[in-house]
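For reference, the chain that follows is the form predicted on its own, supplied as structure tokens.
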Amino acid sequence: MAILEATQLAKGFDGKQVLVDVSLEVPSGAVTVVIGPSGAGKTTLLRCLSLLDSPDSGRIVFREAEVWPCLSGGNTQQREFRRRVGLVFQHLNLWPHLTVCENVSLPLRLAGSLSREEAADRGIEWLKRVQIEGLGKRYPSEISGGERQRAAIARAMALEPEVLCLDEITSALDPENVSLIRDVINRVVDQGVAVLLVTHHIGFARAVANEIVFLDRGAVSASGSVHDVLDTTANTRVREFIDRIECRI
């Protein structure tokens, strides 16, 4: 069953339509991967699904309750929804003046539910889960790109989201770090978290996805299993995109 569902989402900027009637379902304990060409609207889709940006039209349902447009509960319901959705974008946005552990623990303190000591303990716990516990006292500039990616995932997961959105998190990483990120995602999914992942890395998509969504010109052009979308699709646009990407490898 879908924990997060979008129906006919639309979004435009400066007169340009970026999303066009996008509908998809994100099930718990599974990885839904969104692929597509640059400018297809993939990042905008993540931002709208997390209500970081407001859709122009359409409907978003979380655990069978409507969160957009929110007809009951207003801003309180939407704020609670945002706490249930973790976000890690390509540029990570780790605070450069804070240590890795402080980056993970500070959002817990800002949420108001934990003391400084409790937040630090949970931060250390999550650094262990993503296998960078020895880097807690370092600053983001002192660790590698793959380590920063894992720190950003730890920061998002420390807030115990039910949906984790990841945008191009393997960009510019070497194969070893890509493999480590895949292992982290598998552990997150094993906890029952729904993962919604945007990537241009077809091999990574094959390795982690339960479902694939192909976004093109702001619309869903194809969706289904890895086999159906990546291997046996009859959709010419999808086939051309996959062949072009895989030829670059």
Given for the second form:
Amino acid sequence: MAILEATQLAKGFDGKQVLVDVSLEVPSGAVTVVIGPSGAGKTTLLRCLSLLDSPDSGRIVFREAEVWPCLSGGNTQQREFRRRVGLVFQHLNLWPHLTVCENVSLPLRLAGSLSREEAADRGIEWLKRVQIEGLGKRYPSEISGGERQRAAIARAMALEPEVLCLDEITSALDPENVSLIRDVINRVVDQGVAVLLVTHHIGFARAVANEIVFLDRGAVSASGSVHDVLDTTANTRVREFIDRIECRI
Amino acid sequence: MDYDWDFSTVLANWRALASGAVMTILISLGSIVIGSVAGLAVGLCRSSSRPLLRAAAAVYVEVLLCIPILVLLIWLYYCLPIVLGVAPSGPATAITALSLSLSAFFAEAVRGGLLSVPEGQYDAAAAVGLSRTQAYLHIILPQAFRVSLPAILTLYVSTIKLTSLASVIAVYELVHTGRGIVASTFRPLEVFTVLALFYVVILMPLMLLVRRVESLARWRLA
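Switching from the form predicted on its own: structure of the form predicted in complex with its partner chain?
To see the whole picture, the full complex is given below, headed by that same chain.
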């Protein structure tokens, strides 16, 4: 059953239509991977689904309750919704003036209403789960790219969201770190979290996806199982994209 | 060059100089505290999403940046009593003029700091459900402050030095006191050498302290 559902989402910036008519369902305990060429609107889709950007039209339903266009402005309901839909950004956006542990624990303290000690304990617990517990006292600038990715996932996951959106999180990682991230995603999915992942990395998509959505020029042009979309699709646009990516690899 | 330096006349007037120094420090502190608080508020308004607040703050800053402090000081001292019917004391006028001027420059430093914080930092705060106020207090302002710190330090140094302008409205701060001593001792070189040293003694630790604080921060901006 879909925990998050978007229907006919549209979004434009300065007269340029980025999302045209996007409908998709994100089921719990599964990984939905969004692939597509640069500029297809993948990141905008994640930002709209987490209400960081306001869609121009369309509908978003979370747990069978309408969250868009129902929730608007920066009110408490919208903040609560964002807590339940975690987002890991392509550029991670860790807070450079806070240590890794503070990056994870601050939202728990401010948005999750935990005490400083409880938040710190929970932060350390999450750093353990992503295997960077020894780096809690370091600043983001003092750790590697792969460690930063895991810190960003820990920050998003510490609030125990029901949906986790991941934007190109493996784009700058070596194979070992990609494998570590894959393990983290698998553990998150085992907990029943719905994962919506944007990637250019077809091999990674094959390894983690339950469902694939191909986004092109702001619209969904193919969707289905990994086999249906990546291997046997009749959609020439999807085929061309996959061939190009796999040739480049 | 033959000159017979004689600091004994300056030393003989140390009480007057100490009193002038206290006045300089009080005017400096008052101006820095009030100017910083007002400057922070104006700087935040200048970066606000509300057009009216932004416009009001822009007018405030641009008008004050255009007015020389000396003109502002004299205008407040001589014109304000006529316009408003209140006659603030010399030190109060000096603090008002310096605070107004500092607040405009401080607001620009704050705006520069806020502009330097990447958009993604706001997004990351919003994505975990932080309110706008929480995001500003815990995420944005600490980073903006780090960037603005050198500019703010320079403004504080400049404000302390500009307290000397209060001498034109007969405030017995350090320079005005020094001039009085010169008038009675005819020893301008000695008096102004001591005054220069005094400013160095006040300002140098401040500069060293902030540089130290700056270098202690281990984190680097995103």
